[in-house]
Structures are given as structure tokens and as C-alpha cells.
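Only one chain is included here, represented as C-alpha cells and corresponding to the form predicted on its own.
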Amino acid sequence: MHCNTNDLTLLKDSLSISDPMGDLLEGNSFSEIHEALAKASRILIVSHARPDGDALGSTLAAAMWLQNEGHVITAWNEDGLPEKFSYLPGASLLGKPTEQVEYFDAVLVLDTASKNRLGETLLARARAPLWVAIDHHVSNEQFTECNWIEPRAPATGQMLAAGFLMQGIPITPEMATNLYVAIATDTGSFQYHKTSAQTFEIVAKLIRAGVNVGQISQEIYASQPRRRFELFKHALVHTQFSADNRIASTSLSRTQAIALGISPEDTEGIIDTLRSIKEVLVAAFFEELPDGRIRLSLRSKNHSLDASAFCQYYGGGGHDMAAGASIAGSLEFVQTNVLERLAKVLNITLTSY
């Protein structure tokens, strides 16, 4: 087995676009991850803190896959399962790390670019001789023994689904639903530029496997709590435009979050509303965290700004058009610093109104 490398090679001409793996056959492929996990009896499955649909859908689909193959599985997330994703099939499989250290034969890390994104508690509780990873972040630090990293994939869920299809692994309706949510949410409802023909071909196979698209769409897009609507109102009122309207930003202090009764999961998606404005090239959302740090979420509309490279300057990372970082400093200081640097990178004079 060839691990500890991510040597991407060109796709063989013989592969057709209808191949479920498409252009995801490079590097340490799914088959190598599968082989690495084959002899592990107890497997822990984890993903990044403050999980999104891709992290959760991938985690639950992987848990079902490995459980169906006879492994004893445990699924953890530092923050557990957000309320808004409670509809996911098999949601009860996912929990928070235990109070004591747990020993496993292997850990499967999904949709996570850096080890610290897994969370301090999780890292303190999980012990295993083998760590493997499947991820699509360009900023992935390859911190595990065996990696399958494919930055061209729009979602980790697509990589998993492609692997299942290529290996002939049965996809149950529950697995298909989780994978569909992973792909649909991380592609922005199939809007983002990495969405490909393979994406739709894989999704079509998932729908045939039992996804109820209407029902799942209702859960994803039409079941928001009232407090999230109040947060949107707050965010829009406090939106600022700068750099000749090319940058849109908004913020949420800890005091404001408490007053609105906001949960961490409620902030997802706000930044996409800012990015949707025609003149805006870059959208930024600043959220003051309980530990006093500022969480920066950054979205770029085109290649005028590499969001991942920008956030790596602050110790973060992500994708070229969607990235984030946790930054030390006051809310006002971080906002000023980031917006000035954004304007400089875009080569636009910073003026706000």
C-alpha cells in the first residue's frame, strides 16, 4: 500500500466522463483507504469542529459503510450534531468525545484540512496507531499516515460516493441521503465552480439509491428556526461595503449573539447572501467566539482573490473561494486589519459607507 504521499497524476484518457470516479482517481485513492481500514476492528470516524453538511453527511455515510462491513464504529465531533441536521439518517450514531481516553484500531478523518480543526477535546480523547484521511481542501496539511486528498472535488461526500460506486460497495437509501446532503450543501446547491458533470452523474445514482429530493430540500432550505431569521436581520443591518463596493462585510459580537439566542450553527450561510450582491467580489463575516478570538469566514466570487491563501496568513485555510480562520484580537481590530489587507490584495482603495 502506498501512503504518506499525495502525488497527483493525470487522468488516463480511457476513462469516460460517465465513470463514477471521474477525475478523482489520483493520489491515494479510496481503494487504499479501504485497504488501510480493512483489518481495523474498532474505527473512530471524525470531522472538523463546527461541522457543516459535508462533514456530517460524510461522517454518517462512512459510519454506515464501515458498520455494514462488520467494523465496530464510533463517530465523534467536537461539537456534536447541530440541531438543524437532526433529520440526517443515522444521526444518533454521532456523538461528542467521551470524558475518558478511548482506544481504537484506526481513525478515519473526513473533510478536515488540519489536525487542530478536530478540536482539543477530541484530540485528547482519541488514541489509535493508524490515522487516515479523505478530504477535498486545497489547504490540507496531510497530518495522517494515509491521505486521499483531492482539491478538485467539490465535496468530501462526492469523493466517498465515487469510491463506493467504483468499489461496488452497496449504497443504502440512508447512506445515499447523507451523501446527497454532503454534496448539495458543499456545492451551494450545485452552484459553485467545482460542480462538474461527474457531480451530477453521482447525484443521479444517489437519487436512484433512494434519496427523496423534495423532502431533503425542505429540511435543508425551508426549516430554519426563527432566531436565525433574526440573525439575518441583524447581519444585513450591520453590513458594510468598502473598496468601491467590492467588499461586503458584517459582524456579530458575543454580546449580540447572546442577546439573539444564537447557536454556532445559525451563522452558516449569512456570508453567501453578502456574496450574492452583484458588485461584491469578496464577502467577510466576523464572529466573536466565546474564547475571545474572532472567527473569520471569507467568500470570493471569482479568482481575483484566493480565499484559502488569504486565510492561511492568519493560520486558517479552506478552498480557493471559501475559507476561514480563527484570529486573536478584538472584533474591531480584526475587522480593520482584515479589510485593509483585503483591499490591498484586491488593489482597491479602502473606503466605507
Second form
Number of protein chains: 2
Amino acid sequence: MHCNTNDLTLLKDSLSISDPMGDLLEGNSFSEIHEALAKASRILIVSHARPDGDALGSTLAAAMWLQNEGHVITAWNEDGLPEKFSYLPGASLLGKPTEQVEYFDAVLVLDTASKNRLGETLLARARAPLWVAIDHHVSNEQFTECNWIEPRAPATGQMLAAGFLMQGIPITPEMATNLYVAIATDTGSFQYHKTSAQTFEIVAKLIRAGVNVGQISQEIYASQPRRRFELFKHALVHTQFSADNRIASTSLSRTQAIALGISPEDTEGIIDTLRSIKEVLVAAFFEELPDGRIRLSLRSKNHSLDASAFCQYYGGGGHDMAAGASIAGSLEFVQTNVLERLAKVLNITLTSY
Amino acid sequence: MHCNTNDLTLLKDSLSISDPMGDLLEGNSFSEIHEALAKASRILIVSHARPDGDALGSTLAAAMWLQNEGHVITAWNEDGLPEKFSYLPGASLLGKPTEQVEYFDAVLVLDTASKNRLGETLLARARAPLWVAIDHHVSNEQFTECNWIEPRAPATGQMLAAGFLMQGIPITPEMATNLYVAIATDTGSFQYHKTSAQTFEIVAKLIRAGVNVGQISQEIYASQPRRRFELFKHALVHTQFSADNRIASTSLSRTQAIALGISPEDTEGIIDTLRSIKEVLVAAFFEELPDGRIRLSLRSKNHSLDASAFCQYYGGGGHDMAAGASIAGSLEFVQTNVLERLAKVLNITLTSY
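Same protein, the form predicted together with a further copy of the same chain this time rather than the form predicted on its own?
Every component of the complex follows; first up is the chain already shown.
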């Protein structure tokens, strides 16, 4: 399947909201993705394992969009729908990969930088002649036939919303709410540096399409299970400062996670509390996974560290200010090793100015 | 001074952004306030004591606006500028009340519901024949000659921004940044229920006027002093749950505050962490003040408690979901008393449905 990119200029000229991302479109465009999917009858929509708000909100909004256009939609995630996102409209549309191999006319991959992030089971079960992708990760490996990739977009949900608005695709309140959650969560509540005037313009349109901001904010931010509060307390009590307070790190062993009754999804956001300390340039969170590996989550500020490059060293990836990796070794070994390397990289960066 | 309200309809018809607050204007309008101030040469701008981001951002933006229009501006706050807001553009414009009584042609009161919230010293030093007010508190006592009050606006900063946009008043990057901080902080980073499509539309215009979202977010959210992290930890460790986990509360004694090196401004936001727990309907924070009184901060959700009404019982006030009071008595006495009354009020509300 060839995705023609010659009509990019034409598309950009016809945009009612000038350029939805404030920069040149890369690879294919939304209209090309739309066109490519138009001929597909059965479409599978997928996003990365251990899904966040952007992965899930984008998946559900896209599912509703394509369903409304008459396609037969299946939506899978390797890990299914985390409990804390059960409030998303149409949440029941999302399932886990089936036991048998399934055949589709096309697969739409959302918010996923590399094929293996989709998960082994999902990749083993999904078959289709056409794979297309919409993503905002700078590290996207362009592993599908069609790719619309916008590293400047703060969320895949914003790209979808911009695409819908550009093409006059009707946005139902349910679609708007899913897109809102995608954008709100991936911008850290409209705080991260990729949040732009266009983000606010697009979100204003989503609210006018039917998002109840107070209600959905309460679902996103004020419905934490009690165990997450206990985990938070645990994380703060166990926080360590190193490299002249420029690194803050905390950890969670498997034993502690079990004692606190922690689900994998519960640990999200803890690292941002460490990052919010003035002197801290880099925050790290080490979590022992059920398979014995250690998940490293990394946040940086001030461009003092390229978190994505740092994590790629361990086979991970992400964004320049937020990245992660899964590392083999004991919690103590990985923690010591990563913190030492972090201190070294930070020293090089800071002395090179 | 009489503020004519007859041209309200005319004003609303001429709005380029239809109605900036999504509802009828109450009292006077921005153009009337503008007109009333036009004849004043020396203008004092003030807002409530213990100022938050909305009070300070609105004060500084208004100071720049009126300075640009040729007025001689003085900006006071009873407590001056808290250290954590020192990043605000033009922060040096804000001072404390002088030692002697000062005479002005007009006083512009921002974001302040009642006269006594301005502070004793400030009230004793400021003299002017005309007082005008712009505010979004539902509890505003309309204590000035002219009042533009919009209880539906999520921030006084949003009202100012809407006024500037309506009247074509140039918004410099410095004004935009102050207004952005006002709106971002008073909406809890665009989460509280009064955040509307217009909030997002107005903020988009502020960003286009020169706000650097990533940079200012880092100042607001990622520049917490280390002592605030320690306070946070302290607050979580000392959190108590009562009334079947529907109330979460924590406290800070004077001795603990001194041990942690806490400034009054450091305690802001702690209560939101308690409020974010799913089962919790009401969060309370008790802080022993230097004068021996206890400051109660209260947050509710789901309209299960009118926080403003509850705090008015103790001589305080605020908004329906966020209010406070300063109460005489020992920390333990006040805590016990308030928690008991809270449980009672909650029971009445919950059983009346």
C-alpha cells in the first residue's frame, strides 16, 4: 500500500485551523490515513502495552470515529483496560487480544513508537495486509505502511482531534471526552512544554463538543484508590537525593508492592512529585516487576538530560523529558548502576555549558 | 461615583468573543470599570492578604495595563510578594503598604470577596474617593462603588483577560504570563469545574500573546523548595481518615512548621492530595498559625458539602468546593470540633438524597 504524500501542501492550504501542529506535517497526513482506511471493512485499533490516558483515549475515540463511518471495529490492548480508566466513555469497546489469530483488513496503530511496544500476544494474534500509524513520539520507528507522525504534538489525541476538525468529522461528546483525557493526561494537565496555543484551541472545541471538565477532571485526578495514597506516602518516605540534590529517586520492591496491594497502573505520576522539587534536575523511579526485571521511569527538566537517549542505552525510549526502560538485575544493582550513570551524564552536560 | 449599567446589553452585543463568561454580566462591566478609572491619575491596585497566583497575577497584569495607559500605579499586598511567586514578570511592581497614609485617585480591588480580606495595615494606609472591584468570588460583599463580579469565572485573571480582549487592550507577553499564572493556578491547572471552553479560548490567546507554557509551568509546578517536599511527606504520614474514610484530614503544628522551616505559602496544595482519594468526599487541613489561631482549609467534591457555607460558620468563606477559616482554640480542640461537625453535616447531606 502506497500512501501518496504529494497533496500535503494542498492539505495544509485547506486547513481551517491553519496548521494543526504548528509545523510541517511529516510522513503521511491524516487525510491519507483516512483514505487508506476507507476501503477497509474490518479494522483493528491498537496502542502500546501498559496503556496510558493518551493510548486509551485515542484508541476509543478512533474506534467511535471509524464505527460511525460504517467500519467493523475491534480494539485491543495487550493489557486490556486498566481499572482506573474504566470511566472512559465506550471503555467496553476495548478488549484483550483473542486466543486465536484474527484477520483484519487494516490495523490502526496509535501512540506507539515501536512494534514491540504493542506486546507479544497482540502481535502474534493480529493479521492484516495494511498497517497505518498515528503517533507523536519522536522515537517512532515508522514500522507501518502509512505513518502520520508529529513529534511536536503533545499527545496522539491532539493529532486525532486536529484531524477530525480539519476534515469536518463529527465529534460526539463521547469522542470529545476520550480525546480530552488523552490530551489532558499526556500534557500533565496542560503543563508540559509541548502544550501550545493550538492545544488550548483544540481542547476548547472538544469542550464545546460536550466534555464536562469538572466531572472528567474528578475522574482523572480525584478518584485515586486509597492504596495509591499509601504508595505515594511510601515513595516519599523512601526518596533518596544524590548528586548534590540534583537527582531524586525512589523505589518499590515487589514485596512492598504486594504488601500495599499495588497494581502496575498505580505507580504513574509518583515520579512527577520528585521532579517538582526545585533543585532536582532528574527524577527516577525504580519498580521491581513481577518478572523480576526493574522498570526505570525517568523525568528530566531544563534539557540537562535527554531522558529518551539515556533510556535507549538500556533498550528503552520515550520523550526527551520523560522516558523509561525495563532493565535486568536486582533492584539494588540496577538502582546503583543507573544512579551512577545518571550522575556522570549530568556532570558532563552541566560542565559543558 | 455612579457606574451606569444600562449599556450592558450593548456591551454584550459588541463582544468579539460573544460573552466572555458564558453568562450574564453582574453589577458593572469591564468597560465601566475602565471608564471609571480613566479619569484617575494615581491608582492603587490591591488584592487579598496571603495572596495566591490569581491575586498576584491579576494585580501585576492590571498594573501593567494601567501603566501602559498612562496612569501612575502603586500595587500593594498586605503580605507583599511570596518568594515562590518571584518569577512573575514585573514582580517588583508589587510592594507592601507604606508606613504613612497614602492618597490615591482610585483603588482597584482584585480577587477579594470582602474588605477585611485586604488586611488591616493596607486598609489603614490607603485613601481614595473611588474604589472599584473585579472579582469572581460568589461571596463577594460588593463593598466598592463599582463592582464587576462574575461568580462563574474560574479566576479573576480570566475576567481581566476577557476584558482586555473585548476592548482591544494590547496584551504584552508579561501581562499574558501574569494572566496565565492567575488562571492556571486558580483552576488547579485547568481542572476545577468552572474551567470552560472560554477558559481554554482565552488561554490560547494569552499563549499567542507570548506565554511560554513549558517554562512557566516549570516555575509554577516544578520549582518547589525542598522543605515543601518534606512538609508533603509530613502531611501524608500524619493523615487521618474518619467518617468511613469520607473525610481525610492532616495537620501542622507551629512546632512542626518551625522544625521543617515552613513558610505560610508552603502549605498550599497539600489538601488537594487528600481530596484526590476516591472515597474521600471532604479534605481538611489544620495549620497552627504564629498568632495561635488555627487555619482550616477545606475542599469538598460532589457537592456533598458546601465548603463556603461550612467555613462561614467559623467566620471564614470562599468557594463551594474550596473554602477556609481562621479559628480560635488549640490545634487538637479545633481539629476534633471541626471533624465532628463535618461528619454531622456530611451525614445530613448524604442521607437527604
